[in-house]
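One chain follows as structure tokens, the form predicted alone.
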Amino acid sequence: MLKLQGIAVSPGVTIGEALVLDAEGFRIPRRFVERSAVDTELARLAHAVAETAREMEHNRDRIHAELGEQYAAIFDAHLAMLHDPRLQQELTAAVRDRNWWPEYAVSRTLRRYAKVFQSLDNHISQRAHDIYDIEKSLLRNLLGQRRETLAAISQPVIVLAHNLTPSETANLDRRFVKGFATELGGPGSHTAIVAEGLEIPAVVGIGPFLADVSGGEPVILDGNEGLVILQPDEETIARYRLEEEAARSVAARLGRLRDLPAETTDGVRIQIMGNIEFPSEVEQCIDRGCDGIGLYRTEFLYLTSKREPTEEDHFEAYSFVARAMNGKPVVIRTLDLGADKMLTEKTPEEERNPCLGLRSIRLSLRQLPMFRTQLRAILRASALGDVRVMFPLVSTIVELRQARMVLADVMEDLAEHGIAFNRKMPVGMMVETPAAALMLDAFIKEVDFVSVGTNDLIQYTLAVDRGNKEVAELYNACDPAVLRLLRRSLDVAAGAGVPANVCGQMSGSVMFTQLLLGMGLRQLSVPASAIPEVKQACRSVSVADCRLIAEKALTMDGAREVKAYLRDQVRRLLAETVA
């Protein structure tokens, strides 16, 4: 049994089949041969050895061209290798004997001998990454292609995986994919995000690890602690089948309070609005009694798409959630593409530091035919229901009155077309940065509502990517830095009368909810799974010493300090509350 710690981004326990997508983006689930098809994998197989071959040898004669014998070598090494008796003994009687899938068998054959090495001394240990080039090689011969589509999955597995985009995580199938671990990632990023969104277990920025599993191998992933857990012996897969079903029974008792405000024990009313990715996700919030969306993605427009969505694909997306709420308001952020969000592809070569690049508000502005073609979905779905418009990542008054005057522009176009839509939709801006937060008394004269995204104020005030697990420990939600540019906000929106909501990770953990229900917000936008949990946190607290509890935080000079103090505040809370 080996332990593995990554970083929880999305909490939930499940077990199961591991489906394993490396570097490469090879996919290699365990999969069998039938009988009467082993002599034609035997082939698929010695012509892939001989492709590979061909091509070990053609990288040798170009080397020694070019640098020499001693070079040359190396693959005169890899040939000997891939040609070695007892390999191809192993690998044939793989196929034939076990009825193994020839590619699970290469990647079970050779990861095998890999280990041995990797076991033995320094010298010895190196020539593993000469058994890995072979495999990665024979691999694409079998396979034919890069990466298969995780879309395709039909069958319940774990994805594990060195890296996932947004894109590709947003493409995940819930119905199959029961959670995902990768190697690489961090807290905040939107893949971590788009996990939450599809409520599925995730850890990430484990570190490599791909090496010690295989294809349809039993994987524990525990998304609450940051855990995956790979040949899990019968006692503690037995004990997280007992953490499974207690899950359940907690969900089903914080499910009755579907129907129950969220008011706290000294009367005053507390909004929990959803965040949702999806369309579809609208549901879940219904169904755990939202009291609107306090913030509605709109990039799964882009990152499930391979062209620019059309002014219908937005208008169709909006429009159902709006008519789902029935009334009750619903936020929509107009686009906030850019750096760990934007499509393989657009990234990250193309901007030496894209979290500080072209994003966000920044991005609309610049490509203005995109930014009115999603002002104008969102002004038409505006007739359909509470609906409110809201710009990301807006750090200087002139972003914002532009953004203003753009929807403007849009809002008389549709006028003159005769098209409906309401001409008093309230406006909003994300406060993401501390030049936001700092100038807040100027932007809030000129907005209907603000909302504190931290998972970007977390990142820009202690200048820590969010994605990037390397400086991970740095990424705070409790840093003091954060907290106070967080009150402030708090602070100039309340003294101006305009409402504000915190939409970021910060405000779906309940170890948070008393803080910030202390600096005074009444309004949290929270992941769907996350608001009935809230809710009883809600429920169990007074506002006064909510205020208590936000002071001393405040006073507090460290990271650590803060979070030390906040969760013995939460399990006081949870002893009282089962008490």
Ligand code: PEP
The other form holds:
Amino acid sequence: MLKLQGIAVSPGVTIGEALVLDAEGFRIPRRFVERSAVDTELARLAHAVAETAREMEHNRDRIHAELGEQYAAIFDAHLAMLHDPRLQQELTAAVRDRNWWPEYAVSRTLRRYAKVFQSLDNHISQRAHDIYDIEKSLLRNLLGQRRETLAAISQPVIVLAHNLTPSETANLDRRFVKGFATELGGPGSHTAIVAEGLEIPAVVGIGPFLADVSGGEPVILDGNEGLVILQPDEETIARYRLEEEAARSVAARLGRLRDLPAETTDGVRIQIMGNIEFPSEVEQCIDRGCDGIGLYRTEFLYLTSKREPTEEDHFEAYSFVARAMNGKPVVIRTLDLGADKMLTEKTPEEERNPCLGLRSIRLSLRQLPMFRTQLRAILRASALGDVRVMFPLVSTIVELRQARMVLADVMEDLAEHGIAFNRKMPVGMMVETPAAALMLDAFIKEVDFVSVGTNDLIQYTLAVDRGNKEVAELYNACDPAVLRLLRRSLDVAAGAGVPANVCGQMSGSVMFTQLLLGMGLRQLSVPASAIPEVKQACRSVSVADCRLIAEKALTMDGAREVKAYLRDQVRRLLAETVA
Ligand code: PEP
Ligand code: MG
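Switching conditions: you have the form predicted alone, so give me the form predicted together with the named molecule.
Following is the full complex, with the preceding chain placed first.
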């Protein structure tokens, strides 16, 4: 049994069969060969070895001609490894004696070799990459056109991958993917956010582990503790089965809160809104008794489609959500592409710092036809319910004014053509840059509401990439700098009488409920899966107590201290609720 620690990004536990996707997305199931087919499969393996050798020789000759002997020697070394009699003998034995499918034999055997290199604590460990290269070449030649992709999953699996992009994650088939774990990835990445939206357990940032596992093996994914357990023993499997069962009964208990209001013990009504990435998630929010949709991340319309969405595509999605919410508010955020939410086809050129580059509202203001198309659809949907529009990543007042001007212009266009929309559609902005938080007293005069995006606010305040596991420790909602900007934003909004929301992941964690209510927040927007727990937390506290907790937390000067204090407070609260 092998227990691996990563970063827990989407809760829940699950047990299932591994589907391993390496950096190239190969999918190698543990498959066996019929005895009668052993010779054919051995011939296929031999053919793949010969093809791979041919490719290596070709590469060697080309590099030799262009760069000389020294560089060509790399391929000689690869060839020597490929033809190593011991390796060949092991591969043949795996197919002949164990009846392993050649792909599985190649993957298992070479990964074992690579692992030995990886375990060496010196420059030789780099040779593991060479072995992975050989593995990939062999697999490419074995699989040929049969290379399967994520799209072809047709049975329940736990995806174990080097990395998953937000769009790959958004395209996972929820009927079959029970959860996923990745070697890369940080706590605030959009891959993590989509996993929460899909309501599947997920663990990211584990570091190299794919060499230790093969497709088809049983694995346990613990999205609560951030653990992946390979080759689990019977006892551990039994323990996790009980945990799965317990989670189901907690969910059933929390389900009873659906129609109860999120009202504190001293009678303050809190609005709990849902965050969605796809229109279908609206049902999950309604099922949990949300008060509206506080954040609809529309960029996923682009990320799940092969072409740019038309006005009708937008309208279909927005009108579905507006109708489903039946008069409750729906905050549609305009396109927030860029940074880790990339459309490869659309990136005009490589950006050195995509998080600081042409993303979000900056991109929309640069690509006006695309922006106008989206705004037309949002406005048309505003005739069907309480639809509101929100601009992401605003960092200067000029951006906000420009965005409002484009909106006004689109309104005129619609009016001219007699198309129905709500002329008074509320317009809001996200507060997710320190600039926006610091200048909010100016911005606030020009918006109808604000929503604090703590995911980005943390990233930009602390100068720490939300998707990078190497700095995951620094990505911390408890940091006093973040708390001060948050409090300042909520104070400015309250002073101006403008409604404020917090829609970053922070508001979905009950550890922060008391702090946020104590800072004056009366509206939270959280992933659907977090609605019941957050509602229960709101119903168990008094605003008066929350104020004391917030005041105390804001006097602390370190994230660790704040975290320990908030943990303690939430533990106490849970103990009282149970008692
Ligand atoms: C945020 O930054 O907190 C936010 C809600 O937006 P996103 O996570 O989509 O960047
Ligand atoms: Mg954001």
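Under this definition, the rigid core comprises the largest set of C-alpha atoms superposing within 1.5 Å between the forms. Positions refer to the first chain, counted from 1. The model shown is predicted, which means the values in this text are computed figures rather than measured ones.
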- prompt: Cα of T265 displaced 2 Å or more between the two forms, core superposed?
  reply: no
field: Did A544 shift 2 Å or more between the two forms, C-alpha, core superposed
entry: no
